[in-house]
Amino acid sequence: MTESAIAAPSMSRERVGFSAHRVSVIAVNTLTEAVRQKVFILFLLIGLVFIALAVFFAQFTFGEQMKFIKDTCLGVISVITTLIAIVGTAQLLPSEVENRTIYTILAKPVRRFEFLLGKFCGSLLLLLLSMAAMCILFAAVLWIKEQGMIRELSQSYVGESPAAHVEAQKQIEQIQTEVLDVELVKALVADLAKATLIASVTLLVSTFSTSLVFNVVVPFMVYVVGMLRGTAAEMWGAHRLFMAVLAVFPDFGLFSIADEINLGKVVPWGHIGQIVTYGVARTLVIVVAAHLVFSRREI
């Protein structure tokens, strides 16, 4: 067989353009994998179970009792996300290659890139699915909440004067505008965009590195410094060689706006907006870093 003859199929292999449908089709297959994880579904019990209780808190005052339902589903939220976003993605590039499917992946006219978006949207598309499925579960507690408030109001105002069912009608209206808070939305925003960035930096880790423990630890560990990040600036911002350091690492702190919205902040959407800007731009800086290190791999 001549060299030429040798070389064609890695020529035609190199002329394959970007294929967004074998992206869908990664993705999804992914996907189909990790919610039959006995990890993810441990996980997603575990928020379900901590939120579904929140509704069972009674023992405080009507603001009190709302305010803590909201702190306890928020961060449980942003938690169980975190912990879904690291372990979820650390077995994705581990478990292929374990299972050899990658080789015949590879070996199909798919292009690394299009294999690794294809993993990262798979993460993503988990962590919509388990957010998703605890917002629900978060609204209907907030809801059974709502009805259980009003319903007692109803009861204890009955025979009262019509000044105090004007009074009722009031903390009704109050029970209401808690409940449709869009502030909550901000935070479960936030939130996502925080995942997404921690997913990424998982995919980094697990395209130099097989061992699945090390691909837990090493993001875990970034999400701690970067979580301290913005303390230790303040304590340290005067050294240069470490701020150069911390730099490197993401601000993950930026993503924590539940304690100022429980506190009965207005957060803007404009802060919002540019909170999502930096995740979005940071995770793409990572995605593009976990290519190159993936492209340069020996499979």
The other form holds:
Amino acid sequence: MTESAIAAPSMSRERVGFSAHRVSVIAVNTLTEAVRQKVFILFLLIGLVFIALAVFFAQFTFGEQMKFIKDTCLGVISVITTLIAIVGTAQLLPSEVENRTIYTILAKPVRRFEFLLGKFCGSLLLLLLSMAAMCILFAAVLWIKEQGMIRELSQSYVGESPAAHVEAQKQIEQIQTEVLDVELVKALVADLAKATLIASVTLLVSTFSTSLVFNVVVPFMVYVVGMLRGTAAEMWGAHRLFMAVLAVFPDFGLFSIADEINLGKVVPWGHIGQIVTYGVARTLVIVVAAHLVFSRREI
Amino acid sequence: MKLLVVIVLFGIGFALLPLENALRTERLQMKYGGAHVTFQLREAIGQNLAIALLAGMRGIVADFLWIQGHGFWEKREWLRQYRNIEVAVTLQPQSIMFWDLGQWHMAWNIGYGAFSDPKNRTKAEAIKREREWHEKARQFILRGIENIPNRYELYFTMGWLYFEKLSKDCDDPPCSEAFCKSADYLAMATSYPDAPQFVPRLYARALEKCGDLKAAYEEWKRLWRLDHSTTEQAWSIIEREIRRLEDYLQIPNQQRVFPQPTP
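Could you please show the structure of the form predicted in complex with the partner chain, as a counterpart to the form predicted alone just displayed?
In what comes next, the whole complex appears, and the chain from above leads the way.
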């Protein structure tokens, strides 16, 4: 982070109140730095390549093609955003400490909480940006596939009877319905909530650890444990002590609704709302915990 | 301070337990999710796919296994294909496509593969093996219907299986009981408003093959009475079948849908 990026108010540290502007400046700078990182570009490129390759599911029937394309794209978006959330957030604080820019920033009238929140918001902007890029390509892939299928279908019905044309028109409408599936948005919202949560876990870890490897591995393990929490609750739900220990881990399995949406199920917005509420509540508390650790940390 | 952080994290964990449990119950009620990663599943899908499953990529793993199974089909490796089909539906039991195509592979492709296997010593063995696969397909769709009881597709699939395959699996085909079973399932499929137009037509045919010509005639008549301006149907086929059955059943002229012209 550049020193000039943070405006230095003239008042003393004790009198400095919370400033959303300072948080936004730190967030924008964090985003600018993050998008320049090779690891982000690499992950994003991998995600985009995978999504673009999904268009080549051509050897199957219409229903299968759409299912496979959507499964692949949503799966890739979920994994890449999770990876970006972990790797992108893991190096935010260590890099500031290593480059010693943190001293310059905190010497200014910038609260530690603002600094931390700014970093976290920057990380969220990064997630939004990467997700938007992947979603745009996903939409393009669906559109290309849709056009190809309609063209193929129209050609196969050339010279057929009017009744056959009615049938063709029905199939075209079905393809268009499959492509313009607004339910997909719900899956993306849940994915974003999950990525935000894992980013907050990473932020918390990075407030007490200086090792980048540790900052990446621990959140990943938390993620795996979180994915297995549903299974554990089903199998060992009666063991209260065990479940009490597990309660500290977020249940990441609750965010997995992409499969259901892809299978044609209608997931109520109420359910999405509950998932997002759960994710936001967990995220807020973890950010507060990160603040508690970071505010006492000796830098 | 460390203690405070731990208390905060555990505290929110406990505070959110009711919401977590409510979400889990809702998922269970709405039949979200598939099989969990168990030792048996990990053995069946391999370590790499198990890791992918742990990362939440159930759909991709199921699709991968399906595509791999497609490859096994092309290489006529039936048992491997069958294993992949089973794992795919275990991972995504809500996928109609996996149940539908899975039974088709079993009853049509694997069944025929077993029948025409040169290793069969006698024709009786070939027939026995083919019938075993038909039965496997039947059991398979039954499981599918248990998982997806509120859609027409698998009832139709089961009706079609009885109509096309199980109707030949008796000592003196065609076996009318199979057609009656087929009619039962097709009746279920027909009751869904989104069932395509060919479903009730097949239902009427199954009734006829079951031996209940009167019921078949009634079903054709029911179809004919639907609003022609708003319902898409193959009206010429329905008319042809009604005329044929009216002649065959010797329906009195005044009761016919298509009365014969008086000479």
